[in-house]
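One chain is shown next in structure tokens, namely the form predicted on its own.
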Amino acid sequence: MSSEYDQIEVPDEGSKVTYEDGELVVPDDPIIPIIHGDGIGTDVGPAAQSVLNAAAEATGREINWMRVYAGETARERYDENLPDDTVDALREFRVSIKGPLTTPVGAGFRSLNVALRKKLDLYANVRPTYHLDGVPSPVKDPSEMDMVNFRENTEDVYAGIEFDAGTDEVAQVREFVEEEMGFDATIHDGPVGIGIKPITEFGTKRLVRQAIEYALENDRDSVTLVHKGNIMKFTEGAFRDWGYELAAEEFPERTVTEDELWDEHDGEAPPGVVVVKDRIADNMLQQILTRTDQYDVLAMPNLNGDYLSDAAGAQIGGLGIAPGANIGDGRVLAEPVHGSAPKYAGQDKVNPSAMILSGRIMLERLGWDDAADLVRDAVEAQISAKRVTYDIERQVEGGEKLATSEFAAEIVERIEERA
């Protein structure tokens, strides 16, 4: 392998995922970089390991392992958080994977995750939110929620232009704001922050794009857009139309609005046809619990996928066992929703389902359901013999409790039980 890096290493054995006309080239012995991350990823991160390693084993695969650094063990090696050197292996190798990070303050990023996705362009952020036999959950079916949420990754509230009050840039913005467009009286008195929301037609329709293929690949009945176009019609109000109008220009055949199921299908969509509707946010959230069953996938702007996604996730049993992905045109960073929680780093204790579910997401990427499947029914089938960590196993009659590393090895006897 010839890639040359500055303080890691790449694997002398394994193979490269490439690109090529649109699709993943994925061989059976593929270099995968992963991210420990920061606080209990020194735990999660290893368990993951052990058991994607076992999935791909027992359907005759390898990963081949490349460690590189973010965070706390950038800093060490680097002197700084986000080394090129880590930016640069992701986007070379394609597919990865990464624990919590946590951003120091006043390291220079609004946030390590953030800067990953924007300098890798993973602009979906994916969030497969199903139910696991065996987990807790605040809900009384909590069976109804499988939904995938498709969250728009670089724009929104989330692209960072934001003036701080008192400076000479807000003043700056204030004074064209008010004088040069007119919102003389929309700004109060004192002093102010502004930040600006860009919702970009190029963002959007290649967000819906990505919700529309994974619905048909998937079988799944349909796809909702969720925004604010009610209040903020310029930006989620266009986050609406540009979906609507992606779906009526690359999927004429394949996709059909709610109007023209009725009134074209009597209520009943073709096979292999996908329903494309939109809800206000706020009624989302509400019909998230109240008609979970009539949701697939979800397509939303930035912050609204943040509250969605959580949302969801909390029907679920919380976000310790939520998985995610980020998503690129050729690009997989797979990642854990939840944060770093350095008091328990070390200790051996925390939960690594929700790292080992986004490394499922990312043997699905590779076109390794078979490898997928092992790792979801073995996590299930754990999880049901109330084998667990102690954040389940409290709240469980009868469970016993596990280390991490303990219930990651359990996990792996499973898989190979079942290979």
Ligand code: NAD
Second form
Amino acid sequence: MSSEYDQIEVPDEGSKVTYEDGELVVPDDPIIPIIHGDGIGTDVGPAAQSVLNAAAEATGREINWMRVYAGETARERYDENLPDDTVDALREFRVSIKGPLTTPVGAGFRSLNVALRKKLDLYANVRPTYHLDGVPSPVKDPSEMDMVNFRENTEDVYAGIEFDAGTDEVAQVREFVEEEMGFDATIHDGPVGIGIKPITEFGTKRLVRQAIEYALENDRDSVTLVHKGNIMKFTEGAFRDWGYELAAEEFPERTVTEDELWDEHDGEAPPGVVVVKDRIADNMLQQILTRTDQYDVLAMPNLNGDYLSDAAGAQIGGLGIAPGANIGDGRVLAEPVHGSAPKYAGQDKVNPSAMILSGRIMLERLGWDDAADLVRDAVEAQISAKRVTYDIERQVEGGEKLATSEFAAEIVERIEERA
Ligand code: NAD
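The form predicted in complex with this ligand is what I need now, so please give it after the form predicted on its own.
Let us now look at the entire complex, which starts with that chain.
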């Protein structure tokens, strides 16, 4: 292996995932970097590794793990939060997985999760949201939910262009907005904080492209652009317009709008064609509850995506279950939605399903669909058997409470039995 790192060890065995002509090229023995993460990361990280190893082996492959460090473990080892070696390894080896990293509220450092997404340009946060049999849910029929949410990861009000009340900067911005741009009597008198919401054509189109490509590759029926363009016409409205424009420009034969669907196809999309539609974000939050099965792949600006993917996640069982991944061009960093839950850290107690199912996304992105299906089916069978961690056990009748490691070990057995 040619790579040179001061701080981390590259495994002796295994090969590199590469990226050629817009596709990941994956060997049967890839080197995969893993960050266990802070807090309960020390519990769910090893649990997920054991399950993913079993699924890889059962399908004739081998994962060569490369431990890399960020957050607390990096501070202990190297006295820094996010070593360059870690970022370089995630960049070089392309497909990786991480557990949660703690972000102190207020003072301290900025989110390492955000820093990683920025440094690696992982511009889409992708959250498959589907129900596993046996997982308790607050809705009547959680099985209707089978969505994949694509949330833009780099812009919108999360761009970090914010000015604190009382500073010279905010006074300058206010003066510019009021005097140069003519918005007088729009901002109330007195202290004000101001944030700027950039939504670019570039940022929108690459996100929507990824969502449409995913829908086409996975035989999904529709991609819905979720926006608040009725109010924020030049940001959210532009997101909608650029989304439709991208579909028409780059996928003219493979996409139709809802109007075209009815005008030209009597409401029935031809095989291999995805319907591109749009919904206002507040309405969409109702629709995911009331017309759940009509939605499939969603593409959203950052803030809408944040709210909507959590709301959707609650419908299928919440944080212990919800998987995710951050995806850029030729790079994947899978990670569970949940945080580091410090009060449960190191207790071998929490649910590793979200981390394991994030690993499932990683397997799918490696092109190992057979291994990914084994993982899903084994987790579902385990939960259906009511042999679960505390968070699920307390919600189901007749369940048996298992430790994180016991739960993972039984999933491994199920994979080995099925293989
Ligand atoms: P959290 O997700 O860590 O925990 C909230 C609660 O959810 C926990 O107390 C627990 O009751 C439950 N929970 C979470 N994961 C679970 C699991 N696997 N199994 C069972 N129950 C689980 O959210 P928080 O308390 O708001 O955040 C704690 C820290 O995590 C903060 O520093 C935050 O910034 C960070 N965080 C990191 C990420 C990330 O790394 N991507 C995401 C969210 C939060």
